[in-house]
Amino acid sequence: MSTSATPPLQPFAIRFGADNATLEPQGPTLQRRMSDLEGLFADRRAWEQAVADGDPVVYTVVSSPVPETARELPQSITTIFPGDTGGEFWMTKGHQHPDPQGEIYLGLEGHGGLLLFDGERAEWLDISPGVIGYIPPGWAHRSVNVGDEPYRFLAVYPGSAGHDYGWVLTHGMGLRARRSADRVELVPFGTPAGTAGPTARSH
């Protein structure tokens, strides 16, 4: 199976390749380049320059064939490559679930963070190999690579949850994760690029 399977599914085994981000049998795959992340980085000029300088791949998603339909539990492995744009760490687009559902992320490789926002309050979870981040219903979420190597995690989520990427563009994510010397600096979402701003938290 190389695409999503058609329900009703029969029981089947999925081979999990944690070290090389594979799921076998493999379902749909996704690749996000810098040009796909318009409007997400605080420094638009830096984003435009990154697009012009080769439009690098920021992250990839490999899914199993389990479909995104009600009562199913799809799985995927996301790999976020290391880098920053205007000092802001590379990240996923982030999304809200139109059908509010819980979700889990299991860290596989590298060091990342899980940024969550409920429209009023933002939370940050450090994710490393073996750590499970739990996303409660109603919280928008974004993953961030804060290390110098690829950051990989396994996601398991209800198939009916859906993905609303526009919510993040409208409401923001509460915080931004920026590179500051040898640490992660979390600043309020509206802090202009290139300014120190009030530090929300450092990790």
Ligand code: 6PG
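This is a predicted model, so every value here is computed, not measured. Between two forms, the rigid core is defined as the largest C-alpha subset superposing within 1.5 Å. Positions refer to the first chain, counted from 1. First, how it differs from the form predicted together with 6-phosphogluconic acid (6PG).
- Residue displacement note: residue 9 has its CA displaced by under 2 Å between these two forms (rigid core superposed).
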Given for the second form:
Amino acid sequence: MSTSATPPLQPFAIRFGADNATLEPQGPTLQRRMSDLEGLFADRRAWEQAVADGDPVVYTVVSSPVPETARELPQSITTIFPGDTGGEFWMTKGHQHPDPQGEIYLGLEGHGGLLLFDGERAEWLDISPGVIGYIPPGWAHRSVNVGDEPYRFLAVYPGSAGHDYGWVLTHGMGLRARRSADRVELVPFGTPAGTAGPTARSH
Ligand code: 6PG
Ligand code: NI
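The block above covers the form predicted on its own; next, return the form predicted together with 6-phosphogluconic acid (6PG).
To see the whole picture, the full complex is given below, headed by that same chain.
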């Protein structure tokens, strides 16, 4: 199965291949390259350079065949590769669910962060293997790889939630995660690239 199944679904088990993050049976998959992340990194010139320098794959998303329809509960595994662009750790685009509903993430490999923003408050959750991050309804979310190896997590979300990527382009995400020596520096979203974050929080 390589596309979403058609309801009514029958009970079935999904096997996770830990070595290469496959799901069996598997549904839709996607990969996002640097060129797909326009307008997201603070340092636009560094982003343009990265696109010109081979346009690397930043993350992949592998889904189970459970469809994104009402009452179903789709799952996907995201793998964010390690790296930074202009000092900002590689990350997902980030989105809001237009039909606000909760979502859970489970860390599988590597070390990452779950950045949450409700339009006013920003929160950061450290996610490592075995940690479950809860995303309450109405909080936009973005994942960040803050380690030196691929960061991988399972997401489970209501099938009718939808995905709004424009919200993040309009409202930002409250904070950015930057590489600083051997630690993670969280700076206010509007901090210009290359400057020290005056109110940076370190992790
Ligand atoms: C979801 C999950 C998750 C997410 C991926 C990629 O709602 O489906 O939050 O699977 O989509 O981690 O992130 P972006 O959707 O922000 O590119
Ligand atoms: Ni989501």
